[in-house]
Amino acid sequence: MKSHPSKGRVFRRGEAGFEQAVLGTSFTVRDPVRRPHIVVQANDVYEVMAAVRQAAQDGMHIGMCSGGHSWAQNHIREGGMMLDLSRLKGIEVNSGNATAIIGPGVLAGELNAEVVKHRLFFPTAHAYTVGMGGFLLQGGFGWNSRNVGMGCQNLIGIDVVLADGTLVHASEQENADLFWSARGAGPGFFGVVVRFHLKLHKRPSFIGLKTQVFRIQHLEQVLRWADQIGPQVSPKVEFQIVMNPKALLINSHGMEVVAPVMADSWSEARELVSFMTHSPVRKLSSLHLPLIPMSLEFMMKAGEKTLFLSNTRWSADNMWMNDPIEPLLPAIRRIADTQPPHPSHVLWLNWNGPASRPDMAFSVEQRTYLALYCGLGKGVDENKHVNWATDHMKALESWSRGIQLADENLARRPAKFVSDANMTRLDQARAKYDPQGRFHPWMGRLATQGT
């Protein structure tokens, strides 16, 4: 079992170290202004249990953090307790039955590095430093998820500290309603998951990347083609387009059409991405690279170093789309024309998920996904760009079929993230397991789905 390099402490508002204990949990350097009364940096399960009992005794609400990649900084609330779980970093892999048990503070890259030793695979988050706790609770749109399922689908059990400080196990056979809730409730989950039990998969024999780059003037042609070809693309391919003010190698505003692929062989992978090689828009590309074999670790770190930069004020928003792209093109053109400087970017993702999912809280997804990430570096005018993602998503609300919690902006723009029926079930489970409302719910919620 791995341990965090620094021992956790308890910090109260006004004490030395408190500000760093709060703001140091967040990937984005934007200050949300909100502050809890106390920060508990738990070192193990027993300290988690003690902290929850103390919160109950003192009548405090609890917010939780594992890796701190919440764009909305959902874990930093006004008042109450912040429970920092980043030191719960245990990883146990059982290669015999292809399972693992991990702590919530394990980073995506750390889990990948451990399972690769056993030639196994888990659909981790795309960025190396994302904490697996929050990632798994909100659904887990990870590597190869179109093929092996989302992270939450590959959960087989959880160990949870409840609102009264007791530790229970939940699975499809035991405390099934708690387990059902954990798979998709995200930052509104009403317990502290201290261990996740995972189902692992055989590692793909080939992992690689196919890339094309287009100048932004070709936006409409490229998106029309992508929207049309998307349903035909194999689930083994993560076909996506990134609008980047400093696109790869052309260093100007453009679109990076990228297709990570995980296959049984190089030859199979080449066939799976041939739709890019023979596309009608290839002649418009400024850069066309062959399929390149690449480690997952390299892709995780490269994406983080080129797009998701640290020391940046981040905000994001998103929506699921199910309609043809054509009517949305003028709005997407406006998004591109007003795009803030790098590392701000726009993601169009070909999802085309399966016809059905296991019964779990996660319940909103559609054919394609659009997400806006506003990343403001030092010296960039906050007032000029801070509403970019929110305002453009509001303009597209009539086309939206809901959002996913990974890129939520609920405090500023409430939107549906689970079905109405599943929200009712979540509320019922919350009333059962957290009747006093000890754990903070989501920061925002549609009026039709309660308050």
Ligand SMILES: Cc1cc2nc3c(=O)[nH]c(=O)nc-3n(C[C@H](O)[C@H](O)[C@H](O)COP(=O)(O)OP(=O)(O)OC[C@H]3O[C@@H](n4cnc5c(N)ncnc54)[C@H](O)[C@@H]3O)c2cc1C
Second form
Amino acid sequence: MKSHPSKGRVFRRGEAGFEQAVLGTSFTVRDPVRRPHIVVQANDVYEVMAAVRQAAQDGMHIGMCSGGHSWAQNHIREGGMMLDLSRLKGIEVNSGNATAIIGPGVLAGELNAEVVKHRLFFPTAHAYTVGMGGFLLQGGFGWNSRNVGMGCQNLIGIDVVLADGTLVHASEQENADLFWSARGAGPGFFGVVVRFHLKLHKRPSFIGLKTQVFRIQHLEQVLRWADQIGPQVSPKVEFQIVMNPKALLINSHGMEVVAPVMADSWSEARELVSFMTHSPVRKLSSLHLPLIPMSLEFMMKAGEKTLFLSNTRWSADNMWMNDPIEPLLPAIRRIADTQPPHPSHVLWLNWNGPASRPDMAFSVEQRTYLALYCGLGKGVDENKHVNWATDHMKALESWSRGIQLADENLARRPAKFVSDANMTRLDQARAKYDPQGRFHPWMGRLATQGT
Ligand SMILES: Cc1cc2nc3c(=O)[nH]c(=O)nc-3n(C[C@H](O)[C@H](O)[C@H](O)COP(=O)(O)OP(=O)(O)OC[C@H]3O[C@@H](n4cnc5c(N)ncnc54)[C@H](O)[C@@H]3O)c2cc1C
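Previous: the form predicted alone; requested now: the form predicted in complex with this ligand:
The complete assembly is shown below, putting the previous chain first.
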């Protein structure tokens, strides 16, 4: 079990260390200007329960934070209490029945490092430093999720501190409506999850990556091909395209077509990515690499070192798409033409999920996914680029079939993130479990209609 570098304490506005206690939680270094009145850095479950009771007594709203990777900094709200759960880092693996119990402050990479010792697997977030707390609640598009299900689908139960400070367990059998809500409510969940009970999987025998790089001039041809071939690509392959101003090896504006694959053998994996080897657009590529075996840890760290840089002011937005890509191509070309400098990037993801999922709050997904990540380093003019992601998503709203909470920007652009029926159920569960509205809801939301 990894411990946090410092013991948690309480900071009030104006006290020395308060600013660091607030802003230091956040992956993006943008200052949201919002500030809570008090920050409680909980060291254990009992401190969480005490903090929630204190907030109730003082009539304060509560915002929660596990790994602090919300692009929108959902946990930093104006006024009230910020409950920092990053020190709740326990990991207990039971290899006998392939389960684990983890604290919300466990990072994706830390969980992966622990389960690999048992030759087990969990669909964690793709970047090493993402907190499992927020990741699991919003759905969790993890490694191999097309095959083994979303992170939240692999939850067996949760331990939750409710608005009155009591600790309850929730699962499909116990407090089922609370468990149902936790699997998809994301940054609007109305309780503090202090432990997640996970179902683990056998570790795939082969993990690797297939890569091709194209110059941006070939955008339309490559996207047309990808969109067409997507439905035939095996769920064991995470087929995606990253538009990067500094694409791999060509070091200029291009598209990295990447396909992480998890299979039972190298030969199976090679077969699964052969759609790239034999693709009609391959001849346009500037770089074509063979399938390379790679550890998950390496891929997680490499992603953060090349694309998801820290010390960067990030803003993101996204949309699900269901229609063929052709009519959207002019708008996607405009996205490329206006793309801010590296590490800003655009992700097109082949999702094509399963025909059905268990009944849970998570309920909006479509064929393909488009996400824009604006990442501004030191010295880059924020005013010029800060609305890039959201403005382009607004322009494409008539094609949007909703958003992922993973890359939400609801305060700037309310959008649909669960089905209408599920939003009604979430409102009912919130009224039951948090009748006084102790926990902050989503920063913005689209009411039960529209996209
Ligand atoms: C570099 C990077 C890579 C990413 N990769 C992926 C990916 O591969 N797949 C994917 O699905 N998403 C991905 N995300 C999105 C990420 O999963 C979400 O931002 C998620 O909310 C992050 O969890 P966190 O605990 O780090 O964030 P936090 O900012 O701490 O949490 C976000 C919100 O979740 C709620 N919350 C968090 N913990 C708790 C808790 N214990 N109890 C109750 N509510 C809580 C709070 O409302 C909080 O504001 C990525 C984000 C980044 C920045």
